[in-house]
Amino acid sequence: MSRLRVGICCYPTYGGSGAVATELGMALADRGHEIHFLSYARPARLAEFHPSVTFHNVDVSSYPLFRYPPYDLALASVMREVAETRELDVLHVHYAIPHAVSAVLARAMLGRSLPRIVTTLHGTDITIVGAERAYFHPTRFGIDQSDVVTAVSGWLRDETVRIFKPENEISVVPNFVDTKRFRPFDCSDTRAGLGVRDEVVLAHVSNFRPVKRVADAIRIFAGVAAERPARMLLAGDGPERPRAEAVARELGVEDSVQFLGEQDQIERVLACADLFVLPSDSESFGLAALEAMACGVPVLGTRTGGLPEVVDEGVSGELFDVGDVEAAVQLAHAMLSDEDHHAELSRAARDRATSAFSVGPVVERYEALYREALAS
């Protein structure tokens, strides 16, 4: 199999969006090809050094009349460099605002068809950034002028649809996980060094924004902890914290409920969960769920978004409306109450992410989609 030169453009943070873009990128390396990264930072994940790997920084100029640095130019510019200079193949952008838009640019400079744009949808650029009356055009744009379009889940795909009426078609190639990584161990001396002893462990992970209702996932532990003893352990950061940490004041579970910021070993954090909770008013898809599941945690998320082709109702876990914390709370007692029926939850969940969502297949969809967008 030839060997493919493709850039990826993401946001570097600890979002669901940059976290797959940069694993799918060391997965491709690990098969051959030769990956460029390029952001304004380092994404968060890309941690290892890879011969095959090379990050391009892309810098934004301050120039006063510049009241808002244009950071698509920049980047485009930046595109077309790195395009020109390694003869990339592909160019796969996470976001089509402004990452698509971007890269259209950045190929117009170069006046040749190569490299081809492949865009995958993550959720908020379709729902809240693509909805925006101004980046409603851009957006569909960005998105007719690419080569393939990818959504990560049947639901953003249909919504995309919806929305935008685009004119390409969109290949639902779901997000995955590592399962090596992401696995069920023995964690006690994690649990034992955040002071949990006979606890039942309730976990969130997010990027803390109003989306997450990480306070619904407050209000939600106060209802578990007043049956039983209990820990929360909240991953992540954002401007929602300091609402929650008010929250668990209010409730007075502060002193059970731990904020432990962003965490480079998320793994660590799920695997010491018996419950991983998110209530979120939205998911596209759930990366944060799918990654408890492949640690044997199961979820008590929302029936919204993309998220029940992820999580199994009744099965790898359970779901509920948005908002509903009494539900969530009645839920979460039946799931952890019965140690038989939580432990059938927990083989579920790992069996799912497992045959439904492991990297192999879903990066052997994605080499199949840049050969299949070189050869049209």
Ligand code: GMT
Second form
Amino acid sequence: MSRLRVGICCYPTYGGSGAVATELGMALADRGHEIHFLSYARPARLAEFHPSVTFHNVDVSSYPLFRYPPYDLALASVMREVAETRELDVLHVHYAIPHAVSAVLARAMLGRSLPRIVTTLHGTDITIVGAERAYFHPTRFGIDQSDVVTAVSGWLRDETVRIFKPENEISVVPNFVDTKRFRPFDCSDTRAGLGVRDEVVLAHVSNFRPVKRVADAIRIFAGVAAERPARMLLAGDGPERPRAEAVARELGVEDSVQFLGEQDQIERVLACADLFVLPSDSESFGLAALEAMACGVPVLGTRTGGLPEVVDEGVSGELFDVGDVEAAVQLAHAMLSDEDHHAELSRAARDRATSAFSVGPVVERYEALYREALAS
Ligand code: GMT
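Having displayed the form predicted on its own, please output the structure of the form predicted in complex with this ligand.
Whole complex next, starting from this chain.
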């Protein structure tokens, strides 16, 4: 199969869209393609070195006149340059705003049909940010000017059609997980290091945005801790962290709740857990839940967005309605009380991650879409 030259543009932070974009780029490089990452910082998950991977930094110069330095233009400029000098076949942008629009501008500046533009929609680029008045039309324009558009779940595809009524078709390509890295393993050392004794461990990983409802995760934990010795590990950081800490204090569980901040080896935290809690308002996919499942950790999440496409209710986890903390606590008790039942959930979680969301088939699907775009 011929080698493709692919540009991948994403947010470099710990968020799911950046993680997926980075893992995809590295998997494509392992399959022999030449990969160019473009972003305002080196993506958090990008490996130290890979002979087929180059990172291109986007610098945004400031000027006294600019109250808001135009990142989208600086990005378009780097995209244009990389596309021309590295002869990119495909520019795959993750998260529509502003990446899709910058890609369209970059290609227009080149005045040709290459690179083909592939846009992957991840979630709030559609449901929150994209739907805002200021970004609605640019988002729809970016979608319609792309050669291929994908969404990470059927739910997100349907939401995009409902909100934007785009002309372009949207294919569903689910996220995936590296099941070699995210796997069950003995983590007695990590547990001991964290001071975890004979306790059940609940975990939560997110960017602590309001949409994640981290305070609900703490409330659920308090309900569990009222019945049995329990510990909660929270990884990640963001604007809701102080409120979550305050809720832990209010409920008197602050000594059993550990805020670990952003972590590179998130699998070490996940593999320590007995239950992963994701009480989000909305979740187009829920990559963190999938990573927990791959570590053999059942999920307790909300029946919202694309999460039911990831967690098969009653088999690899349990789902509850957004905000229904009481129901979540009951479900947590049921999942944790019976060791055999918990072991079954745990096995099913790992099985689902490996059978439905492993790297190979998803990467092949993207390769096929790139080739279709190039052939059209
Ligand atoms: O949309 C966001 O809030 C940010 C985005 C990200 O960059 O982390 O998260 C979304 O994309 C992830 C990767 O596809 C999904 O796993 C998350 O469910 C999704 N977040 C939301 O829909 C809230």
